[in-house]
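The chain below stands alone, shown as structure tokens; this is the form predicted on its own.
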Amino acid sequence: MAQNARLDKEYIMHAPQRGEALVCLTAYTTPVAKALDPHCDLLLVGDSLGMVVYGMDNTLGVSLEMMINHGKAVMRGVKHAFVVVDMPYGSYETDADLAVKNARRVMDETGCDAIKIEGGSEMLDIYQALADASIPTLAHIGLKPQSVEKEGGYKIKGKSDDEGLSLLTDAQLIEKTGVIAIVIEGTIESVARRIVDGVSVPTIGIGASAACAGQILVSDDMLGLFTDHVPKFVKQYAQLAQNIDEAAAAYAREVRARDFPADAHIYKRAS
């Protein structure tokens, strides 16, 4: 597809077909998002937003009006990448009439291309009733930051046996309701690899296998602004936090010693 054309759901779902890898990233900004689009397939807007952007612990206070806002303001800036944007905690899990109103509104506001939502099998209503209503949904399995509380802590699924096939089997029954693709996070890479091998759609690791058919990062973990804990599956390309410390310093240090601004940045009456 021309890389100046909007890629769109077939694209996504048939790139284990073209044994093409999916480059995937999170954005929640315009500027942001104008900057990773020409290098992406996939742009998410990650519930993630409240610990990078916001500050909170984990990803449990983040509303859906949040997600929404962020939305928009990723959408302003792609002109390429499939955007997906994260079903926030209670907004989905507990109803699937409520799931369906609440994604066809994100749909809807934001113009986003998909949505996601974590859960295996016990959410195989949910996923059902999305499809039904014809809302393009990935699923997110393994890791599950919004059970978090729940199960004690991030926590690497897939060590047992029995953990492990529950992991397949989930992931198998999840593709018969209809989703585009299957986010696989923080899960023992044999058994990620089985996953992939298990089911036809695509699959996106994160902390996975590079078996998977794309591999997502979260943007702020990549650049090096997010330092206050780099999980083990994240690689640093750039440490722009350092970056804007050393930029901050300069510009306190010109401020104070008024070298700044010099004449080339105020303006003067034309002589």
Second form
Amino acid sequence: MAQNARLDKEYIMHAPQRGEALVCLTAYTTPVAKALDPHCDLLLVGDSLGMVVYGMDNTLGVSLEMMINHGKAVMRGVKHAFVVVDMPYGSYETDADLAVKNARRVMDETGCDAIKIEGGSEMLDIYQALADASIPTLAHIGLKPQSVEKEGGYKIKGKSDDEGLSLLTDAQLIEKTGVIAIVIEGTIESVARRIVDGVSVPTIGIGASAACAGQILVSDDMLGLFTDHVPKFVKQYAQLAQNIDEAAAAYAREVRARDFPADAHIYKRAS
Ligand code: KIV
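Moving from the form predicted on its own to the form predicted together with 3-methyl-2-oxobutanoic acid:
Starting with the chain above, the whole complex follows.
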């Protein structure tokens, strides 16, 4: 597909049939979305922004307004990728009507292509209500960051046979509601493989092995910008935190030495 044509739902949904790996990253701002867009099939405005942009301890304090504002910012930078916006904690999980109302608001106000919610088969009524309202939806199963308090931490899922089977059942039930794709976070390779083989929609893995039809990482993790905690599944392709530190140190040195601004940076009367 041409780099300047926006990818659509069909393109994302048929990735497994084409045998192509979906390249996905998170984005939260216009300049980063612009830089990532030519390389990615899908950009997720993840509620991980609570931690990597706002310095919160987890994603639970992220609001719908924050997601809408960052969704708008990302949409301003995108010409190519399919854009998904996360529904934040408290905006969808207790009430199907509220889920549809808030998801519609996110879609209308940002102009994004789809939304994502976290949850397994306990959320089937919500997935179904979103599908019935024609809201393109991605599912997020396995390790669900919005359940961190309920679960007492971030725990890898599917280590026991029962848990692995229940993840597979979740994926198959959710698929029937008509989701576009299923994000699988934090599970062991054999369970990810069974889910991939057991559904026909694309699976997008994060800490879920190479078995998945696509991969997603939090861009601040893979760019080496968020370094508070680097999970095992993250590969750093750049060291931006270190680059910023070096750039700030060089700037401070030059300002203190009165080497900056130099002649080239100073406005003068035309001669
Ligand atoms: O919020 C997020 O960034 C996510 C990814 C980890 C998939 O949900």
